[in-house]
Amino acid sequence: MSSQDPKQALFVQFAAVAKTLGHAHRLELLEQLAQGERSVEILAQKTGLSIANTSQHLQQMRRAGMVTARRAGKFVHYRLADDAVLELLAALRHIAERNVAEVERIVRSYFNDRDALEPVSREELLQRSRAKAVTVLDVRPEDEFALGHLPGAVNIPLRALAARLSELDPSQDIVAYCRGPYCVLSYEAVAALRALGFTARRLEDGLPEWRAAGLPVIVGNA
């Protein structure tokens, strides 16, 4: 019979598994590999690591089970382990945005500021949509589209979106999406489009949330 108590042995596991989320580098790539399979130098070139950093932190989080690997000739692609990575990514922020005061104070003065109206919710934009009521508007780069976006959606980069008024149609309502919740691209899109006299929301999180879901994703630039 084993000397270690079989609950402790367990907590030691966990702990484990939270110790790995304890790097704010390591939730910006999870972030990343929330949008689709990446390889270790567009996970650098996306997050402004070194790629043997990148790869390192890449390493412990597949130890700790949070994300797979794949060999293909030169390159190592990585992936979310499954859904219950994006679970523990909102239970870990919710509990940040109850409980401690600087996580409040930057959603205040940096969030709020933007954007303080009630987000549209997945399931009022998938009727709205299915029914042409609104546009639906991805401001990630075109990589990240190209990976999975929404049905209909249009893909207009935050950085370009100044450029590419003409493509909206002001008479009718916009929702942007990004990468998740506390993505700024969607924040800063809604705030320049209201500023030129769009009716503009965000959508309440982003497309790994909605792929979570079960609702439709298309994958590729169409």
Second form
Protein chains: 2
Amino acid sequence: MSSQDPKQALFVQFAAVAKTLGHAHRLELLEQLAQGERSVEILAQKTGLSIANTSQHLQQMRRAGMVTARRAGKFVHYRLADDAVLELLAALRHIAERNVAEVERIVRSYFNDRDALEPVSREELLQRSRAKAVTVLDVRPEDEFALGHLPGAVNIPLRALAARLSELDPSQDIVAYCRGPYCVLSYEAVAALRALGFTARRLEDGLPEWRAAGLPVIVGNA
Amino acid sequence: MSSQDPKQALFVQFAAVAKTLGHAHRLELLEQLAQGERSVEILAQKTGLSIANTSQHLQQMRRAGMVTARRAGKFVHYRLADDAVLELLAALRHIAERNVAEVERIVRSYFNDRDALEPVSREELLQRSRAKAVTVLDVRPEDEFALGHLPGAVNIPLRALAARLSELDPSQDIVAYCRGPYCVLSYEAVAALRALGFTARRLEDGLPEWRAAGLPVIVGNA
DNA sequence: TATATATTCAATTATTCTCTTGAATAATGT
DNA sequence: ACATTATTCAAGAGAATAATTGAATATATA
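Same protein, different condition: the form predicted on its own was shown, now please give the form predicted together with another copy of the chain.
Up next: the whole complex, starting with the chain shown before.
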């Protein structure tokens, strides 16, 4: 299979890895896997794909070394193979943000409209959180929260937010976070909370990036 | 074009950028562009692709925001759009090296055989080069050297090495470099020089990574 | 051992991508 | 204006990929 030129042979391999990122469904699966280890069934349910389709995409990513699989009883659990996957995704985002007009348009028209404020940096949140000077709000679904979350975070999924406002202290600043840079949940949450008079901002990025930065995470049971 | 869900719309865009890396020819074009700005014709010649095919691949990368083009007279010069492209390529390499068996096999069977020694780090080379305690040898073709090279480097393309040994001081250590991590030129050069009794090692990575690290580069005229 | 469940495999169809060819465009020089 | 050169465009054949379906495999439970 490998050509005479080893560099060519390597480029073919690298291209195969890159090809794996070249599909929106797979990027969405990777965003889910960045939250933690998950079974095929749950991934299919979260993404709205069929089980067979989900399985095929996962296997393709496994062949490319992007994810690994582990069998536990009836279930096969997938996870990211490497922290470099997050770096790869971050670099992909940077290029698209800075050089693709359509991406700038989407980000401006949707995300900037909803939150003109700078996000809170991880360092700032860490300090304020240790000083108990802030409410850390995780707006992801319960199961993702259970898989791992920020120390001291309160979990109110976006869909339940309106019904559970009483759990939030109106006198304290709120910092909301969710799955990652373009997860809409925290944007929606912050917009809703501000409209209700709360002082709310978003954390930069999400849990996977917090974890990748080596900051403390409360790890739950799969 | 963009779906209701802005995240989905962004994933489609990110996937389009990634798809662009999913072809060995385009990775090779990017390696060339990492040396500096180049015209379509020269890129076609360096890669052995037809002009039309080269042009199409370049335009695809331009649409994805990976490269930019600039017209100068009859020629259109392409260059990398962003330093993040190098980061993206580095992350791609890391994942493939660490998780794809075939890549490990190629690297071991070709590159490790040729050079079991650790490469010289950029920092080490910078110090020894300033102290004039080392010969810095650029084994790329003349035109790539002219586009930009390390300070104080001597340019002897690999193909001319055997004929121009007299230009090298046998009493001084040699550090060879070329286009990047898997450019075979410096591996071949080091192997050949060692066989002739020289003390020779490779620089880690190549010129693009040296430049990306913010280290000094002698820039030539395009 | 028989049955249920989670996942993967295999085959099919529709779609997309690659490369080639020849023509079109854009700038230069006569 | 005309020919020349560099690049891009457009169209088509052939190859690769994506999603769907139903069958097959592997594990757990009765």
